[in-house]
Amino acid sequence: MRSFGLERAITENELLLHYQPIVSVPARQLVAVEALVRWKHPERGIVSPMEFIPEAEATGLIRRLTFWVLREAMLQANVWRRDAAVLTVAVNLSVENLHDPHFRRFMELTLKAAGGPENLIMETSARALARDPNPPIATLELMRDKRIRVAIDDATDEDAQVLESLPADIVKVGRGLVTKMGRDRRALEYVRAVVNAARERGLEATAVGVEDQTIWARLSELGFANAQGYFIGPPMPAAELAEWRATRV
């Protein structure tokens, strides 16, 4: 994926941005929705973050893309909010994004979009920070200082050193383990163990890559506060999530 396209993509508006439901366990509330980046090729159709996303971080495209996709997930909690349908958003960032000097000021107008930081959830990658030799920790500590919640996502049974030594509020347990321990004795001891190293510091813990009722019926006694996945929604447009929810209330 070249470059000029995606500097393109940004440009032209042929980004969109689709919701994945989070919700509460076990009563299955809706909390937050975590908003997803795609690109609409006007060729090849609907292209996954999994493609793009390492171009825009080796050529510096990183910033303004996550610049895109926080204005229009703050846009549209406006929309709700307005529509007194309040709604967590939970925004990805890189590593890059935690060290970039301009890091601050976007934050500060973030927060001006999004109306509070309670509305607003920023996550960053477990195994990114692990191999970071320089953390962002003041970074991620400026955001909690500004009431933004921060989550260290996909964290795996290696990464309780960053569980212990990074400041943050929510841990997501990684889908390569999630969805594997209704069926693997070990991934479940995996699991369990990084669920205890997070209630341990007092964080929330989320299960990532719920697919199936196997798998829901273990997470009240595993200690997850949260969970995501397709047995629960999938990842979809803002129309579509107001549908799903209206079923749900």
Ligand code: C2E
The other form holds:
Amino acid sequence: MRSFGLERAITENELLLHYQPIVSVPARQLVAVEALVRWKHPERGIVSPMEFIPEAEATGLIRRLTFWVLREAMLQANVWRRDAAVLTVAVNLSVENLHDPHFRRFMELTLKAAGGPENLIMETSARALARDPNPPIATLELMRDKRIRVAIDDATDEDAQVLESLPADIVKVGRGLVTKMGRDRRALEYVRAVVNAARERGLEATAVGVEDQTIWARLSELGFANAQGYFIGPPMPAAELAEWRATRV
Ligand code: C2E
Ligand code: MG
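Next block, the form predicted together with the ligand, ref. the form predicted alone:
Every component of the complex follows; first up is the chain already shown.
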């Protein structure tokens, strides 16, 4: 019953994307946005992806969902480009997508529409990659060959193996660790360890979940290249992002 609802959501266009700013550290310049899916449910209002992505993964609907997200994000990126406001967009992929034989073909089509792989980042959860007995290394390599940047998402100090072994360009340190590091020394040391491991491999580190000035102030010293969080800007519809950009210059 619930998955019937999600299928309808995709078909009936009940999904929408919000975009969260990602800025450079310490200059605080907008370098990219992360596309985050929401479900505009006719009765429940806006539903969080945490509530329906696991179900999409379990039922196989994640293929259609991700195709929708990528297409929508690329259309939006084209609008930004047309308005001379070129923006890199980061899209979340489930590990199931990376194993999907249709995904490569879809990606080729997406790239044709996208105008430039430089403006695309593909994020995949560190935890899902760590749990995968057969990590999709060839697909990650293919993306990087096509000059799409690959981000390992929501990394913690437990993901050293993934950080060392998988092809990637960016490591995103999870908000679980980042939000804690202002008040918890251990969390701070874990963050430092992840950023150092990333930098040793030549990967750029992004902090997710930067909620206040105290955390922001530590990012540069820790070696973060980029940051994302409510302190900088929340996820918002594309129209609001335009206003957000306008008020910052
Ligand atoms: P994520 O990829 O780690 O995305 C960041 C999440 O952290 C977003 O939650 C964002 O709203 C939230 N966040 C950002 N800054 C802050 C902050 O300062 N404080 C707090 N407390 N939270 C912050 P959201 O949008 O609810 O997304 C949750 C997760 O759902 C994402 O985590 C991602 O794993 C998944 N997701 C979202 N969109 C998609 C999608 O299109 N496809 C797939 N496969 N997964 C998606
Ligand atoms: Mg993400």
